[in-house]
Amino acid sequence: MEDVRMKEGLSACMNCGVCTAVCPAAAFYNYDPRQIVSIVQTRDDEAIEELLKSEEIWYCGECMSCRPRCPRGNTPGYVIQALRTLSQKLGYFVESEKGRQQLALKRTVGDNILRTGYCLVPTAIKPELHPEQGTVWRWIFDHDQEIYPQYSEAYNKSGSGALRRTSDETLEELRRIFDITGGTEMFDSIERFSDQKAKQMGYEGADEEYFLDVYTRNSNEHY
C-alpha cells in the first residue's frame, strides 16, 4: 500500500466495471481489472498473494484506457503495475507462465538498454528468436551496414541523429540511474529467482535454454 501507484491509483472504488468495459485486454484475455481492485481492497493478503502468482496481472497492456474513464478517478493500471514489482520483489512472478517472461524482458528490452542505450535496435531483433519476421528481415539483420547508413548517416557512429551510438558517458550514467532508482536491484532479483525455478523446472540455472523456453513458450491458454 506504500506504493506510490496505488496511492495515485485507488482511493474510492465502487466497483461499478468500466475500467473492464473499455479494457483491450478484457476483450481478449480472462482478464477483468474491475475484480483485481476489488481483491486489492480487501485487504486479503492470502488473495493478494494468489495475484502476485497468477498470470492475470500480466496480461494488462498499460495503455491507461482506464484512467480517463473511472468516475471515481482510480487507475486500475496503476495497480496492476504495484501488483507486478511487488511480486517481481517477492519472486512470486516465476509461478505463471507470463510471470516468468519476465526474464525475457530483462534479457533483451532491460540489458539492451544498459548497453546500448537504445530499448531495441535492429541488430537485437535476432531473427532466430523472431521467426515471423520473415527471410527479408534476415537479410536486412545481415546487412545492416549497407542499409541502415542511407537512412541516418549516424548509424552505430559518434555524434547526433537517429541511431548514433550512444556515448560511454552516457551509458554509465544510465547505469548510475538504474543504480539509484532501484532498477538493478529489480534486474538481480529477476536473475535470482528465474535461476531457483529453472533448477526448480530440471534446468542447470537460468541458462540459454531457459532462456528461449521462457521466450517462446505459449501453451495457448491465455484466453
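Worth saying up front: this structure is predicted, and the values here are computed from it rather than measured. By rigid core we mean the largest C-alpha set that fits within 1.5 Å across both forms. Numbering follows the first chain given and starts at 1. First, how it differs from the form predicted in complex with its partner chain.
- With the core held fixed, Ala124 shows a CA shift below 2 Å between the two forms.
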Contents of the next structure:
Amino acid sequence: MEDVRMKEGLSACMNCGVCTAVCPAAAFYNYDPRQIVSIVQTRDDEAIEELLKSEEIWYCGECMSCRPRCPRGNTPGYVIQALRTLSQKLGYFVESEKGRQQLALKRTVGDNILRTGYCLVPTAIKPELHPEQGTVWRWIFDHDQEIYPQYSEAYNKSGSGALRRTSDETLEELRRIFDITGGTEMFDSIERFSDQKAKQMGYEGADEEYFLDVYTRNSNEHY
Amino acid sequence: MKRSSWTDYQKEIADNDYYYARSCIRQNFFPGSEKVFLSILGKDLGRNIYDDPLHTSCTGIGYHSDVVPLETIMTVVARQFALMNEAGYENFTSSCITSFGIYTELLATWEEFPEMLDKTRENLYKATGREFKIPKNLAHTSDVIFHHREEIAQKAKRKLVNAYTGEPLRVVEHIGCHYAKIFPKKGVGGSEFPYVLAGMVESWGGEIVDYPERRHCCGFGFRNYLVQANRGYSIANSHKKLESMAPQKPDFIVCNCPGCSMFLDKWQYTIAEMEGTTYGQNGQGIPVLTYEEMAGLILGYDPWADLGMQMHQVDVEPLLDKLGIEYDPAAKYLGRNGKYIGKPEAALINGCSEDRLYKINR
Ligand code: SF4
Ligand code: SF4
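Form predicted in complex with its partner chain structure, per the form predicted on its own context:
Below is the entire complex, every chain and molecule, led by the chain shown above.
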C-alpha cells in the first residue's frame, strides 16, 4: 500500500491496546483498532483482503483520539483511512453492510460538494431524514429564507457571507480539481460497484430504493 | 502533569490581517457566530480580516467520510491558500475544527513528503492555473479570540458571573478532537490540557469545571452520524459526555468545534424525547454555546438579532437571565423584516409546559 497515511500511521505496533482503550468506536461497536493494526502489520495478503471486505474497518469515527496516546506514535485512524480508500478502489466495500453505506455518503456529502461548494447546506438536511435534529431545526428548515438572511445578506446569493451561492466558475474549478486528482474517479467507482451490488441484491440498480436501504439498514449485529 | 502544563504548548497566533475561511457546519447551524466573529475582530478589536467569497468547503467532511481522496483535498486546500495569497494575506484562520485539523495534517505531510507538495502544486496549476505559498500563520478562529481575550475582557459589558449570586458561572468545555489530537503542538495547551476555551472562560470571570469525560469525543464520528443507520454511535458518545458533566451542575457548555456544539445541543433533545432524561437545571437542557456566542454575550451583542441563539434546540434564556442580560422574549422568533414567523413546536428539553398546555387547550 503506497498511501502515506500507512507510513505515517504505522510502525512497530507492540499490541499494547492503548488505542482501543481510548477509542469511542471500540466503546460502542465490537471493534478493536489494536487488532486491525496488528493484522495490517503481518502483511498477510489474505488476512488484509478479508479486512477490506469486513464490517470492522467501517466502525472507526476518525476522531484521531488514538493518535496522541499511542506510545509508538502510530495512528490507527490513519491506517483505517488507507484501508477504506483501498477497499473502495478494489470494490470490496460493497461486501459489508457498513461498507455499502459509502454510496449514501457519496450521494449526500460528496454530491453536495460539487453541487454547492459545501459539504452540507440547510435545504439538504431534510427533517424527515433527520428527526434527531429536533423541532427547532424543522422551524429553521421551514423558514430558511426568513432566518439566514438576518445573518448573511448573501444567503443563496453572490457576495461574501455565510451560505453565499458559490459561483459557477468556482464550482468549475472544484470539478477540475476532482477530475485531475482522482476525486471524480472515486465517486464513479463508488457508484459503479454499488450499482453492480444492488443488482445482485435484487434492486434494479443503485437507485433511490437502494440508497434508502444502505442509509437506514442496521442488522444490529455490530455490537 | 501539573495544571500549568498548557504553557508547554504555546502556539504563535497572528495579531492582525487574517484571511477568514468559513465552516460548512458553523455557517449552517451558527451563522450568527460567524457574523459576530467578524464584527468582534473588525469593530471591537479594530483588526483587519478578509471574508473572501471565492473560497469553498475544504471538503473535510467528505475526506473523513472517505469519499474524497487525500490528493483531492490537498489540492482543494492548496486552492484556498492560493486565494489567500491572491488577496494579499498570509495568516489563515479557519472557522472549523475539522478544517483546522486537515490544514495542520496537510502542512505536516507536505513537510515530511516534499514530493507530495510538488504534486499538489502541479495538480492545482493544471486544474486552476493558480499557484500558492504556505501560510505564514495558521490559527483556528478560537485561537484568534484566545489571543485577544484580555482586550475583549477590557471591552466587555459584563462578566461570566451569576447576576443573582455574584458567583462565577460554572462552565464545562469541549475542545473537539481534531483541534489538538492530530498535532498537539498546533493547539493552545496541546491535547491533554487544551487551554484555548479555558483561557477565555478564566479571563472573562467564569470558572472552568472539570469532568471525567472531558477529552472524550462528542460522537460525531463522520459516517457514524451522517448515515442514519449509524447514529446510535453518535448519540451514545454524546450521552456518555452529558452523563459525565451533569453532576457538576454546569451553567453552560462551551465548544470549540461547530459540529460538537450542534451535537451536544441536538442530542439533548433526542435523549429527552427517547427516555425523558434532561441534564440541566429545572428539567431543561444545558445550554451549549459556541465561543463566539460566549464572547458576543459579554460584549453586549443581542442574543437573537446578532447571535441567532434562537437556532439552538436547548433554550438559552435561563443562562441569559443568570448573566443579567436584558432581552426581548418576543423578539426570539422574528423573521427578517421583524415579522413573527411562528415558533418551533415545543419539546421536552425546552420544558415549555405553557406550550404543551396551549396545545392541549387548542
Ligand atoms: S496504541 Fe499504538 S502500539 Fe499500542 S496497540 Fe495501538 S497502535 Fe499498537
Ligand atoms: S480514530 Fe478511529 S480507531 Fe482511532 S480512536 Fe478514533 S474511532 Fe478509534
